[in-house]
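Just one chain follows, in the form predicted on its own, and it is written as C-alpha cells.
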Amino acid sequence: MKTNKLFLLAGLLIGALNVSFCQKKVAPPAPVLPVPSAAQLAWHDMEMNAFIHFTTNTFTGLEWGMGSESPSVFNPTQVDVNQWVSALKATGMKGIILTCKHHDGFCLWPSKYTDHTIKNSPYKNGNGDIVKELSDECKKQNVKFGVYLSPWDRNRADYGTPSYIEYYRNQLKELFNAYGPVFEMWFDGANGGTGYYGGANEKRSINGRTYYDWPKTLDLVRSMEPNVIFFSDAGPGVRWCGNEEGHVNTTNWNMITPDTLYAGKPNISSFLGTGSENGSHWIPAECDVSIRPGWFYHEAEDSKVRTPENLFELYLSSVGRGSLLLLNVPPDKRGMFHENDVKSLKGFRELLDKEFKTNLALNSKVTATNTRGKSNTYGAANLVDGKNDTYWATDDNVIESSIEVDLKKEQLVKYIVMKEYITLGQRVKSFSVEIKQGNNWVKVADGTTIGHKRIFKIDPKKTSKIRVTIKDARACPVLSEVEVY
C-alpha cells in the first residue's frame, strides 16, 4: 500500500511538471510579410559575389560593341579560370557572374543559333568554351555559378521582331541546360537603340514593359533550375540597388512593388536605392560595382583599380546596410586578372580580417527590457551567441525595447554589427545605439533599418556597455546577433 501512494505521488509530480513545461511553451512570432524564399535567404547569406566581364569588348577598347566586331579580334593568349576563381574565392565571394553575352552579341560559348561565337575566334582554334571552362572550375572549388545574358543584342539582324525572343530563350536553354546548375540569371535595363543589326546600323526601340514577354521566359528557365535568382531592376528574385557605385540607400528595405516596374523604366534610381516599407514581394537589393571605372579590361585604367581600403568601403555601405556587394573583376587581354586586381582583391580581404577579427561580444552578458513569454527560447543570450538561426524577441505588444551588452571590461571599440532574423520578415523602423562613458550613455549611432546585416563604423572609443534600443518597428523586433568588433 504504502510502494503504491508513493507511484501515485511521483505520477502526480511528474503531471505537474509536464503541465509547468507546456505552460512554459510560447509560440514564436508571426512573420511579417513579405519573407524571403530559401533561395534569397541563400543569397543574403553569400554577402559577396563577382562579376566577370569579358568579350570583344577587352580587346577593342570599348564598354558597349557595336555587335559589327569581327569574333576574329576575340584572342586571349592565357585564360586562366583557376586563377579567376582562385582569387576570387580567397577575397570572399560566393559565387561569380559571368557575361556570357553583351550587348555586342559575341557569346563566349559556341552557340548552335549564331555564328557570333567563340568557335569562330583564334582562342583554342575555334574549339574554346569560356562558359564551360568557368563553370567547370567553379564546381571544381565550390563556387557557385551565374549567367548574364544581354537581352539586347547589336548584331542580331532581327532584334526587335518575334524571332529573336526565340532566338533569345534558345539560347537560355543551351546555357541552363549545358553548364548548370546556375544559381543566378543576370539581365539589366540596356535594351534598345543604335547597333549594327547584322548591318542595318540604325537605331531600333522596343518596348521594355511587354517586348521579351519576362514572364514566359523566366518560367521556362525555372522548369530548367527551379531555384534560380532572377536579377532585374524590378527582380522578381533580387533588384538593382539603383547605381553601379557599389552602395545601397542607409534606409533599405528588402520588400518592392513591383508591379509597375521593369527593366529599363526610367526614373526608378531612387525607389530602387531604398525599397518600400510596405512593399508586397521580398525583391532585395544587389550592389554592383567594377574594380576599375570601366566594366570591361582597358590598358589605361590599371593604374585606377579601387585600393582595398576604397572596397573595403564599399563593403560597409552594401552587406554592410543589408544588402550585397556583386564586385566586377575583368580579365585582361591575356585572359587573367591583372595585378594589381589581384593585389587590390588580397589587400581587401585582408582589411576585412583584421577588422572583424574578434568579436568582443561573443558569449558576454546581455540583458533585454523585455523577452518574449519570458521564455529563454527568445532570451538576449541568443543576441551574443555566435549563430544566425537562433533571435531575441519581445512580446507581441512591445515595440520599443533595448537590449544591453556587458564586455566585462574596457575595449576600443570600432564597429557595431547587428543582423534581424529575416526568416520571420524585415520589421526594424528605427533604432539607436549607445555606448557607456563613466555614468553617461553616448549616442553613437542611429539608423531605420537593419535587415540582414547593419553594420556601423563608428569613431573609436573605449566602453564596456553597449546598448541598442528599438524605437520603432513593423511588428515586435526579432534580432538574430549583436556583434562588437
Ligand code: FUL
Contents of the next structure:
Amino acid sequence: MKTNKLFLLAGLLIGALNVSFCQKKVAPPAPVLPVPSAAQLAWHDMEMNAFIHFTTNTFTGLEWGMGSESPSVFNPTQVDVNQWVSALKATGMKGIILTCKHHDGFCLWPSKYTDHTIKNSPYKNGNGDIVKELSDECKKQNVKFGVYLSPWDRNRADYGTPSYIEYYRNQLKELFNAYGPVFEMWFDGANGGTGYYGGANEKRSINGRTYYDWPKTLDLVRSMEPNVIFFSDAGPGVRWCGNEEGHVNTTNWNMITPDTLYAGKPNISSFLGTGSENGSHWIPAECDVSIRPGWFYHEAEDSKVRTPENLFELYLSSVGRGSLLLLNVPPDKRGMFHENDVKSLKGFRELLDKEFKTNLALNSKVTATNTRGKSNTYGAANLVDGKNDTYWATDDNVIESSIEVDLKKEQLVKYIVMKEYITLGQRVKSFSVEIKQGNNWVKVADGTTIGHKRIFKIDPKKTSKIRVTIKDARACPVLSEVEVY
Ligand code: FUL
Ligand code: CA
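Next, report the structure of the form predicted in complex with the named molecule; the form predicted on its own has already been given.
Everything in the complex follows now, all chains and molecules, and the chain you saw is the first one.
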C-alpha cells in the first residue's frame, strides 16, 4: 500500500515536470503578407492627429490663394503656438501637421529660395518663423511634428518646368534639416491648373505621373528622415481615405496595390476607402477632415464649427474602422484657435472619456472554441489583459472560431471594440458579435474587417455575456484585445 502511494506520487511529480519542462513551444502564427513597418505601426497607434492650415488665405478669405497675394497681408498679431499644441494635445492628438506652404506658395518659414515668405510680412517685423515656433512647441510638449508642403505652387513663375522641382526639393532640405524630426510628410495631389505664376496668370497643366519625379524626391527625404511616413493618394506610407468628410469604408483593408493606381483613375475614391484584400503593399487609409467647412479660418464659419457629438461620430467612422483621424483646426486672424473650436475640442474629449470610461471586459473571464496549440501564450485571456502586444490565436487550420466574454453580472453595454494584432498582417474577413439575452444569443453586429481597431456602437442593452464569432479570415485569426463599454 505504502509503496503504491509512493509510486503514485512519483508518477504525478514526473507528469507535472513533463508538462512544465517538456511542453513543446508552440510557434506563433506566420505573418500574412504584407505587414506594416515599425513606423507604420507607430502611426496606427497614434489614432488621432491634427492638421493646421494657416497662410494668406486666413486673411483674404480664400481657400485656394491665387499666388498673387502680397506677403504683407499675412499679419497675425497674437500667434500662440502654446495654445494650439495644448488644446490639441488635451484632445488626444499625438501629432500635428502644419501647412508650411499651401497652393498659394506663401512660406511660413523664411525660405532662402523665395521672397514669398513670412520674412516679407509684418509678422514680428519680418523676423518670424512659424514652422520653428510650432516644431519647437511640439518638442516641448512631446507631440510629433509633420510637414505639408504643397507640390502645386501658384506663385512660382517656373511652376511646370524642371527648375521648380529643384526649388521644391531645396525647400524640403530646409524643412527637414532645420525643423525635424518630422514624423509625416503630406503630399497633396490637388492641382487646379490656373494661377498667378509670377504674373503669367494662366492655366498650367502638368503630367501628374511624371512631372514631380516622386521616387527621387522621396529618396531625398528618406536620406534626411529615414522613418518618415509619406502621405499621398496612394502612399507609399499611408493613403488618402478618398474623401474629406472623416470616414473610411466599413470594409477597410490596410492594403492596396499602388502600381495600379494613378490620380484621376475612375472610382479611385471609393477604392481608396476600401483598400484591397489582396493588395501588394501595406498602405493604410488616413481620414483628413476639417473642424469647419473650410480648411482655413473664415469668420463667417464661426457658427459652423463641428459639434463634440459630430467629432465623436467622425472618430467612430475613422479610428473605429481601423483608420486614423487627421482633424484640421485652423488658427484665426489673431493666430489663435477660435473659442468655438477650442470648446468643441474640449467637448469631444469629454465625450470620448465618458463613452469609453470603463472597459467592462478588462480582466474578465474569456473562453475560446480553439486556442493555438492549447498554449497559454495564445490563450483567450490575452484578449482582456489591456495589452496590445499579447494576443489570442487559433491553430493554423482553424479559421471559424469564437470567443465568449463573461462579464459575471448584467451590465449595460453600448460599445464593443476589437483589435487585430496587425503586426502579423490583417486577416479577418467576416465576423459577428452577439450578446446573451436570457437564454438566447442575439446578434448585435455583423462586420467584415477589423484591423487596428474596430468599434461597434450598438443599441444599449443589458447583458452579461458577449460572443464574437470569426466566420472567415485570410489565415488563422489573431486578435489582441476585445473591449466592452
Ligand atoms: C486638399 C487641398 O486642396 C485643400 O486646400 C486642403 O489642403 C486639403 C487637406 O487637401 O487637397
Ligand atoms: Ca492583449
